[in-house]
Amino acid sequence: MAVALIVAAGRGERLGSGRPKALVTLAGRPMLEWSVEALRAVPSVSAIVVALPIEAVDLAPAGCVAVAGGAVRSQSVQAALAAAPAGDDPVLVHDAARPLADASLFAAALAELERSGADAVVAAAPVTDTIKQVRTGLEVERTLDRSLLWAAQTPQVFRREALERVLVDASDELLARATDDAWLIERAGGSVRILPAPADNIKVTTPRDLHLAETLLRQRAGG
């Protein structure tokens, strides 16, 4: 059986809501939910662990373990992580910033990684726009082949093992800089494996991301 972790810690500044990103309503229920209830309805998901700000813990919705998240997003992993049930393996990691994540993309993304073998298995997009490396001062030092380039997201699914130890070797500095988990399998030399995600698989950060948000919502349900 696999655990869920759910990083919700973001205290949301740019959307402006004074409250925690998670807990920002969507669509008539705080964002977090939406993501717990689509985690819910796969069958190999046991259990579900959210990480949250210290203050708003007792938020977290019912059946799930709560934790306080840290101060940056590994951080966060690692606290989570630590208080899942022993021995479930594998470990889906999502953030609660992509509500729109349904049961049948994170059921994809467990099965993919039984199927290839890696040690974690990424939902990500393939980038369309043209993409320039450059150097200090905004100078150009040359344009990268977006043919190979993919944009990583979340659902993230790991072997539970790989994920416990490259959080427990990295250093404090090594977290801060870690914007994704599967970025410390890669440093570590383990395998990693790309997951077509839907378009519709957002983040929301900004008023107008939680606005296109509802929209799809709505959509989705035919109204």
Second form
Amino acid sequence: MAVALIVAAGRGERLGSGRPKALVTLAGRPMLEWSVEALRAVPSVSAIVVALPIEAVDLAPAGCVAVAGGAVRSQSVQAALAAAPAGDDPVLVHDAARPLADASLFAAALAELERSGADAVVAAAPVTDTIKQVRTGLEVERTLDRSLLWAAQTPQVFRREALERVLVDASDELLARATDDAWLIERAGGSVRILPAPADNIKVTTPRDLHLAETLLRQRAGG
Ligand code: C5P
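Got the form predicted alone; any chance of the form predicted in complex with ligand C5P too?
Up next: the whole complex, starting with the chain shown before.
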């Protein structure tokens, strides 16, 4: 079995909707509910914990454990992990801002953790742009080898003991630097593997992303 943590405590300021991003209506329902529904369709997921902005904790979908998130994303993961049922089952972390992730992607990530024996598995898509690394002043320092680059997404799945080791006592300063949870495992010397995932598993940040996500969800539903 596995425990799923959905982080949904972002303010969504870049979306400009005036309410938490995870609760913005997307293809007929709050964005968060797409991820909850997909996770409920994964037989091995036994519990779902959702981190929400403190004023929205009572808006969590029925049947989920609700917890107040933190000031930065990794603090929300930390709070959700602390509220998860005890045990040593794998932990799946997912951003509510990625409503296109489906049950098969969640199940594949959990299966890859089991198969590989790694500490963490990260859904990611191959990078299609050429990536330039610059110095301050926008002078190009070098061009990275695109064949080795993957854009990290969620879900990210973890051995519970490995995630607890890096998160439980992490300083606020470290958590503020972490743009994903797998990085915390990497810097502690743990093993992290990529699970190739669809580029369609976009993160909704801007109104344009919201429009694209809506189009993709409606296409998937055949309407
Ligand atoms: O801000 P960003 O889009 O990178 O957030 C990614 C995910 O992390 C979103 O699902 C957002 O709700 C969540 N988040 C959170 N707590 C924060 C900031 C972001 O749960 N303090």
